[in-house]
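Next up: a single chain in structure tokens, the form predicted on its own.
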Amino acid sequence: MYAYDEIDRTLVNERVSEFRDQVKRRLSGELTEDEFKILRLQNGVYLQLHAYMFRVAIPYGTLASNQLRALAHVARKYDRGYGHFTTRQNIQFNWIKLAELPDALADLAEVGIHAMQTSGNNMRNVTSDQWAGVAPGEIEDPRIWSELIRQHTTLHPEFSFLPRKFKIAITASDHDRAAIKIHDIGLKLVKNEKGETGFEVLVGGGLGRTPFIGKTIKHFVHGRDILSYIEAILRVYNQYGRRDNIYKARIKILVHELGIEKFSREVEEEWQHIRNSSLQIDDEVIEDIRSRFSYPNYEKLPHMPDELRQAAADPDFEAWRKNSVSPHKVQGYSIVTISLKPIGAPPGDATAEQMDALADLADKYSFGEIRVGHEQNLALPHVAKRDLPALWKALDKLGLATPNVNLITDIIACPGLDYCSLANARSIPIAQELTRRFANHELANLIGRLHINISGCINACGHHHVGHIGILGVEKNGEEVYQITIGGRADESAALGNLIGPGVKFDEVADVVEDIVEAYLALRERPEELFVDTVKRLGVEPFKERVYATR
């Protein structure tokens, strides 16, 4: 966990006071909705279909148990009893009243949570691997660098009014759980030949109307220079990024139009002006940030405790353990992923009661710490293996032990037309129906790792472009129509999916997905060949033939 200092606490509290005054003026009519819009967006407040939506940041996806209880409190007191975890380590409340928003923000500020820059054309929440600090083999904890960048860019006057929103993600592992290649800047921690820590820097990734996979702009930037290099990128983007056309304003369009070589030269020239400035990070600063992160005092524990050996006789426990429990860098401990994708429920939602209970379980079994992942699931990062059977029983009572992590029912979906004012089509009902179709865990395990992503419009908040199966809802002649892509992925081998054919109607989507899955089971070379690898080997044609042969 990161401990805020007095400067952080003052900043968060002052922000609450400012926003309270802005809301007061809006409610009195002193500010019009147009005048209020830019102010509320700076505090994570959108005006959606039914109500204001409040988006709260969870920096680098790390929560303390008291912070999760505060989120549960907001869900219970100010919303309708639940929150929705997003793909960028935020939580959204969909039914909040404007008059009560300052009080909700003040309650969150008491535990160091804020909503600054969770919307608007500025630097958004800096995200990271949800297994940061505990993943075996990672270079080092990437959250230290996320925090450095967060501090430098929050309310930075030069980057508060960018051409469009700007997103950074960081990973320190070979397996990319932070989806860095679909971010405006993706950072991967690496070591150079001298053993020094630095970053491979990618730029120009992003989804939406015009999707691109990020390109490497520099293979190694030393850690001490990362702020100046990021600032050089942002300065070039701020100078040349288009402000006349919202659809061409993201940095991915600029990188594409200039070409990565020319964009790189522009950044390099800018960087040479500032790299030896005050932006260079002293070792003392890095160590100060590092010292503010606290880590558990792990016990010396056996690799295979008796409790785990005995519980292995229970097939339900074993199914959950094999699916949801991952290796930890410390012997005797595990990382537990908690699926927020129960059969028939909206993906990514958690009730206030579940959040409260999970906070209690985090205190009891995970040193009071919870993580939020890009896949809209949660994790307990420090669970002793001896405690896994007891934890599983407790999670099962809460409806949080569905063993479907990374399987076909572990669906990423945006809120879609049920909530979002930008959406053209429903996402949540599609996800719910698919989880019912593939509710049989034996079937889901037979299919293996398969990610479905659903977006209710071209803005792609459900990341459909990078789903193994991607589903995009659009409006056509007054009807919801869904385009299906296959072969996308968001990991270290990130790729955009390919369209398999004409769009289909709402009530045909689940049938089409079933056809695609049946084709995969028939076409794969062996059970271990993943869906996405079969698509890569064969292309879309065999799947297209299967889907459209009878339509």
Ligand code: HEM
Given for the second form:
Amino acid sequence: MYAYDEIDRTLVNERVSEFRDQVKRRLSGELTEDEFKILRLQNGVYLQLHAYMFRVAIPYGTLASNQLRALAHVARKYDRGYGHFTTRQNIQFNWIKLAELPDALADLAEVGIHAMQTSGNNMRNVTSDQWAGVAPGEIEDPRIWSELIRQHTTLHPEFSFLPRKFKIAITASDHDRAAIKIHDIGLKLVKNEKGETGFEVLVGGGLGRTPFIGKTIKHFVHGRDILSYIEAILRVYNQYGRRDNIYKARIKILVHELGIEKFSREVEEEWQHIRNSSLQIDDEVIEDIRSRFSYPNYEKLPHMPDELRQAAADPDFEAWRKNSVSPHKVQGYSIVTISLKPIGAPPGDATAEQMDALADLADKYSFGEIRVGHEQNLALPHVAKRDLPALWKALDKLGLATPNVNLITDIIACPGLDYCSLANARSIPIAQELTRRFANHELANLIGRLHINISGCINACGHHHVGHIGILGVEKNGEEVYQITIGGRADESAALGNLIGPGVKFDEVADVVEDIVEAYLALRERPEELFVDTVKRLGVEPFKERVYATR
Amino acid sequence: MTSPLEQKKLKIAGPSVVTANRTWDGIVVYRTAGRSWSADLSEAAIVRNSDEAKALLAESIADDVGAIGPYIAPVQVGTDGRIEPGNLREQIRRTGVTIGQPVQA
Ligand code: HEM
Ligand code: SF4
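Starting from the form predicted on its own above, please write out the structure of the form predicted in complex with the named molecule.
What follows is the entire complex, opening with the chain shown before.
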């Protein structure tokens, strides 16, 4: 866990009173909507179809149990009893009243939570691996660096009025759970020959209308230089970025237009001017941040406790354990992923009751800590293996033990036309129908790892481009139509999916996905060949044939 | 953003209303003939040509304290005078999400 210092607490509290005053002036008519809009966006407040939507940051996906309770409280008191976890380590409340927002923000501020950097053309909430600090084999805890960047960029004038939003993600593991290749800047912690910590820096990734996979701009930037290097990238971006055209304003377009070589030369030149400035980070600064992260006092526990051995006889427990429980860096402990994808339900939603109960379970079994991942699931990062059976029973009672993590029903979906004012088509009902089609656990297991990602418009909040199966809602003559891509992926081998053919109607989407899956089951070389690997080996054609032969 | 009023031609395809979100709580509202806002679509003022639409929109935009983001939305008017939303988006805005919420409101 991270303990905020006095500066942060003061900042967050001042921010709340400032916003309270702004809301008051808005409601009295002293501020017009035009004047107020940028102020509300700076506090995470959007306008959606039914109401205002309030987006709250969960920096690098780490929550303390009291913070999760505060989110439950906001859901219950100011909203409709639930919240929606997004693909960027944020939570959204969909029905918040403007007049009550300052109170909600004040309640969150009491536990150090805020909505800064969740919207607007600034540096957004820096995201990281939800297994940070507990994943076996990671270089070091990436949250230390996420926090450094967060402190440096929060409300920094140079990063507050960028040509467009700007997103950074950090990982410290070879297996990328933070999707760094689809961020404006992706950072991967690495060590050089001398054993010093630094970063491989990627730039220019992003989805939306014009998707790009990020490219490596530098293989090693020393940790002490990372702020100056990021700043150099941002200065080049600020200088050339297309403020005139919203569709061309993201850094990915600039990197694409200049070419990565020219772009990196520009950055290098800028960097040489500033790398030995005050932006160089002293070891003490890093040590100070490091000291504010606390880690549990782990016990010395056996690798295979009796409780776990006994529970293995229960096939339901085993089904859950296989998909939800992952190795921890400390012997005798596990990381437990909590599926927010029950069959037939909207992906990523959690009720206030679930959040409260999960906070209690975190206190009991995970040293009071919860993580939020970009797949719209939660995790308990430090569960003793002997506690797994008891935890599973408790989760099951809450509807939080669906054994589908990483399976075909673990779908990522944006809010789509049910909530979002930019949407062309619905996303959530498509996800719901697909989870029903593949509800049979044996079938889902047989299919194996398969990620379906759904977005309700080209903005790609549901990451459809990088879904193994990607579904994009568009509108055609007033009707919802869905374009389907296959072969995308969001991990260290990130790739954009390829379109299989003409769009299909709302009612046909689930049938088409079934066809694609059947084709895969028939075509795969062996059961271990994942769907994406079969697509890579054979291309789109056999799937296309299968889907359109009868349509 | 260009204001909707600056769109020189404001074409409407059929009967339409002006809708927006109420400023203090964000709920969906419709402009009434009495120059106020109502959460009830049946109380909405109907416009049938672009001049009427333009005038209603201008008057709605002027009430910036009352509601935000006003725009013209299509409706269908039945023979009995009942007003129904003219597309799926407006249907969802009127009746709520199509998905069943985790907690019923
Ligand atoms: C419901 C209100 C939302 C609105 C109005 C909204 C708006 C947008 C817009 C306009 C973009 C495209 C920006 C660009 O390419 O410059 C975008 C991208 C994105 N949004 Fe959302 N979004 C919403 C909800 C969400 C949710 C619920 C999630 C997570 C499930 C999300 C995650 C993302 C992500 C990951 C991108 C990525 C693409 C990228 O930045 O390259 N957003 N959003
Ligand atoms: S992808 Fe489009 S429809 Fe979905 S949340 Fe983003 S902006 Fe809305």
